[in-house]
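Take a look at this single chain in structure tokens; it is the form predicted alone.
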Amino acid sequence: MYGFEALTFNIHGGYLEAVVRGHRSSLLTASDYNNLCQCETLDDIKMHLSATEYGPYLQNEPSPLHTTTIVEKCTLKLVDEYKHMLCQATEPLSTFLEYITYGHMIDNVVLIVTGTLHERDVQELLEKCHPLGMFDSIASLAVAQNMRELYRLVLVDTPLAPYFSECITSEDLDDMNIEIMRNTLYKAYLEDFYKFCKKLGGATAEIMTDLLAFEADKRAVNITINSIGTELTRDDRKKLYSNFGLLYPYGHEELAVCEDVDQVRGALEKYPAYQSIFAKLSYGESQMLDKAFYEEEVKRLCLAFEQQFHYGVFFAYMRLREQEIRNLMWISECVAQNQKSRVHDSVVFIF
């Protein structure tokens, strides 16, 4: 019942909501980013981070540091926090938290299948996988030759099994098929998560449906831009769009026939929510579109914390922390490669 969450929410969710709001207060601020952007070496970055909650994770790392080490240790902090919350959670929050990791599982499956296709070492690929998306039989993915085998040998026992029903074919795996598989899986996952949140009802449904609709629209735009000039037909492109979101269904009709970035822009500018994103970009420019979408997403995720007694804060916190890790990776790469003039290009300030 909407509006009555306050009566019962704290019985099971009060402690964890307090924990996640506490974690949110430890996110890096604009002044932290300004200090990090002025660093000359990766050791300087480590020194600045030692005063934050990342300190204990980086303190025993010897010099010289590598960007991958910084990202790995910062991700480890996120994983530890997630595992703590999952251990304490009861239903339906525990299922909700598990849903958050399914996106990483899909990315890991695609990473290993693509790497195997290009004859990369499986152990090396496993090290690159996101720790939140690991599952027991992930190493066996390397033996699959087509999607039917991929499902039968490995994925049938994972939470991703229901999402595979739409993309099981006997075609051999190649780069194009793998990319279509990734987007088909993401579509099924987002639609399933959306239905689950609607079923929860109340403030959780209100906030999460808005956040997931934005995610679905962002993916639809990215699919359109990435498929321009490829052999993907308009009908195939449309099949990869999620069946919800602000752009569904009329925006999807327009996106399916777009032939260049300016046509995508024309289709989206009819929606006031997305006008502000394109207002920051000049015509024909798509390189900065990702950053503009990330900035809009961060704004929406921060707003999720303005309301109480809902599960959206857990999703918002995980996404904000992942954005922070992307920021740290970009700053570290710029410092390591002596490209400090570009350091502000991809940093999205959270506060």
The other form holds:
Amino acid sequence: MYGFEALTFNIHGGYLEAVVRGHRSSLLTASDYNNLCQCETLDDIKMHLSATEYGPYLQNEPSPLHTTTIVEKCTLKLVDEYKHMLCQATEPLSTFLEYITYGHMIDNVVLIVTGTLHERDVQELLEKCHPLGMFDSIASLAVAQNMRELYRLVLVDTPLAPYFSECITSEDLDDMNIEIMRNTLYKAYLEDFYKFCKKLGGATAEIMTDLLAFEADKRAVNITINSIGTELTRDDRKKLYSNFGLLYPYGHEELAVCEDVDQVRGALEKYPAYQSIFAKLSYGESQMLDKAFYEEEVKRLCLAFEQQFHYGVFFAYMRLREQEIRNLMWISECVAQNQKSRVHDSVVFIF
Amino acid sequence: MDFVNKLPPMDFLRSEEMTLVQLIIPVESAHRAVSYLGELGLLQFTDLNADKSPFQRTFVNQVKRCGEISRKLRFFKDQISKAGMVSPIHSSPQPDVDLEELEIQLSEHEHELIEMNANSEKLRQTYNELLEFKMVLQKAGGFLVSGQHHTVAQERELDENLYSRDNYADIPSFLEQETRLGPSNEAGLRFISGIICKSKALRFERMIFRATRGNMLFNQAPTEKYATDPMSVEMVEKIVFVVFFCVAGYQEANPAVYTVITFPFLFAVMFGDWGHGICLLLGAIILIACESRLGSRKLGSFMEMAFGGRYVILLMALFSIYCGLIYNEFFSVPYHIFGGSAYKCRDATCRDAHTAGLIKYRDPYPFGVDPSWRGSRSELPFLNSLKMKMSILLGVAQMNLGIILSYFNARFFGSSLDIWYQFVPQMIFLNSLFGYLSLLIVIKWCTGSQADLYHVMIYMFLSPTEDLGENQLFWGQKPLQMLLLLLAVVAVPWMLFPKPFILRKLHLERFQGRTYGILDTSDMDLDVEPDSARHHVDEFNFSEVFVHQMIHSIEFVLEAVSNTASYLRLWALSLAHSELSTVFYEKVLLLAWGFDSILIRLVGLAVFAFATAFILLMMETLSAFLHALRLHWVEFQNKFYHGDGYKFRPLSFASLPDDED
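Now that we've seen the form predicted alone, could you pull up the form predicted together with its partner chain?
Expanding to the full complex; the earlier chain stays at the top.
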């Protein structure tokens, strides 16, 4: 019964909730970001990060650092924390934690397939994959020629199998199809995750459905904007939108017919929750849209921590950490390429 | 170094005297000076640039370079330990290690080492590959030989492929290869052979099954264990212990000096049974006798605590024997050790023993509780009254000791304000109420009066002018009570009001005539007076000080009652202990002994032994330990202990390896 989680949550989830809250308090703050933005070289960044929780991961890196090394080590920290939590979790928390990584799995699958299409070496692609989304036999994705083979050879054994029912075709893989495949898979994943959270009930359901609805809406807007001017038909576009969220179903109708960014803005301004996002952008501008969406997402994720005894804190923590790694990557790239004036273009402060 | 040896030994009551010094060193000789001080190991450095970011500090580049050097050294240490060697430890520090040279040397070595590692890696890989080829030839050859007579005429293509032993089997290479058909028009059987990790074999089989739509035959043979996997991941778990301990403020009185004796004593008051005390004594003696042997071994966390406290446990045991003799309980059985009982029956048949009672015919039992009390009907009322009164006496004594220690502290720090406006009213308040109660207890015991002390204390507050009647214990009690009540009432505003006002007056006097405030420099304020409020801030926030004082005095007044009552746990726990041991003795041992069967007697004895060992010896020890400790930390130390100090951690090269562990 909703409202009585305090009685029983701590039996199985208490330790991990404490662990994840401890990790959350080690996220970088605005003053850390300010210090990092003032760094001149990557070595300075390393020195700053060695005073934070990333210290042990970076301290053994030899001196000419690359941005990819920094990002890799920070991601490694996230992966270590995730694995620790996963091995301590019981059902249903362990399933919940695994759900969080399916998004990365989809990204990895698409990465390898695209890379193979462009004749890249499999080993190189494997190194670029996100460690949280790895699964066995991922390398054999490089063999598949079309989606049916992809499914039959490799993906049928993975947790992504049930998401394939909608998108199995016999066409050969090309760039367009791969993007459509990615979005179809992601749509199926989000809907599955949504159903799962709803089944969990209680505070988890309430908070997670909110967060997932925002995610679905964000993806809908991104799909719309990215497919403006491409060959994607309106019906195809509509098929890629998830069947939940604030924009479902009327917003989707409007988005499906949009042909430029201002129409998108018009469609979304009807929803007060998303009005604030577009208010930050002036007319015709779409580069800052990503950052605006990220800021809104970070705000909602931080709010998830205000309540106790639900699983949303795990999801929120993983997303916040990923945002932090994105921030670090952006800062490192700006510093490495000597473009420090652009640092604040894309850094989203969490606290 | 001689100077260090000639210093006088440390006094246990107060911490060592410290001096704050300021060193002004020219930049060029900074490194040498600091390393010399590090070897000396007597100076703790404070960070005067705590608010600056790492960039703004002076030696940031050197720190970066040192960080690099230490990273290289860590790398070397890793490699050395992986190779299985032990690096020799230099006991005497090198005299002037030139860091510049060291840096260059280390980077050369690192370069070489990385190259060598890469080469050896390549060699090992090539070796592994060749070994795998050999294995494949041997084993696959075996299969093909057995199948040879089925397919004689065909030309076989043998595709040999090597599977790397990465985590993800590398399949693409074989599926993409074309296989040549033999000259005969039959579709030849295609062979693919290779080597794969045993754990992946099942998945591989499944995948081939799917890829060939089921038209395949899979044969596998295990190989003997061979080349080691070069990528062995070592997970070193560092368990960080957070040790929570309290450090005394600078030069304030150390309560441990007194606690060493009062703690085992209060433990014993709650534990009091000389049989159990002897068991505890045996345990402590074993720990002490084997201390050289156990000290070098690594014990579990529980045993380590017990071993670390072996002398305290010895004291606890000795005091328990003492209290046990006083309570006259040996596994809850009283003994006539100190002579006969002072009570006897009224007549020879002892008919009236449980109705009218016994009569006293001799001098009282010389030491401890008379053995006749055990089993009598009025045993509990008597013992309860005895133990409760005793607890109050012990509590008031310990709290007075605490307040007196606060006097010693105030005198040491020269704060007469604290003495006159804190110590004196606190003593007056506590003793006029609870000191008076203790006096009444002693008088009641000595005169054997029947006065009801609850009644006396409560009506002292409710109607002090009323006549005491049969509750009168001595002449002049009523006017004395009224006087004590008045003193207590006066003491409360005495501890509440004067101190903040006087502090404000002192502060104004001190900074009078200075029209500008003192600039806040990074140097310490050199003319520090040991002021009772101990603040070096120029602003004097009167309301803050007043509220602080008010909280302090209200806390004292309320705690006077609650802490005194808290000492009654001495009674409660000793009652529980004696009742538990009575139950085990009577209801287990005696019951079992009543039967004739030797088996039941043995079982009863075993149950009694286990119950005594686990419940009485372990659980009750822990329980009494905890409560005695709580009494010290809260009721005793609240009166005087601040505990806001920090440990002295000098920069010492000799202790750095211990720090790293």
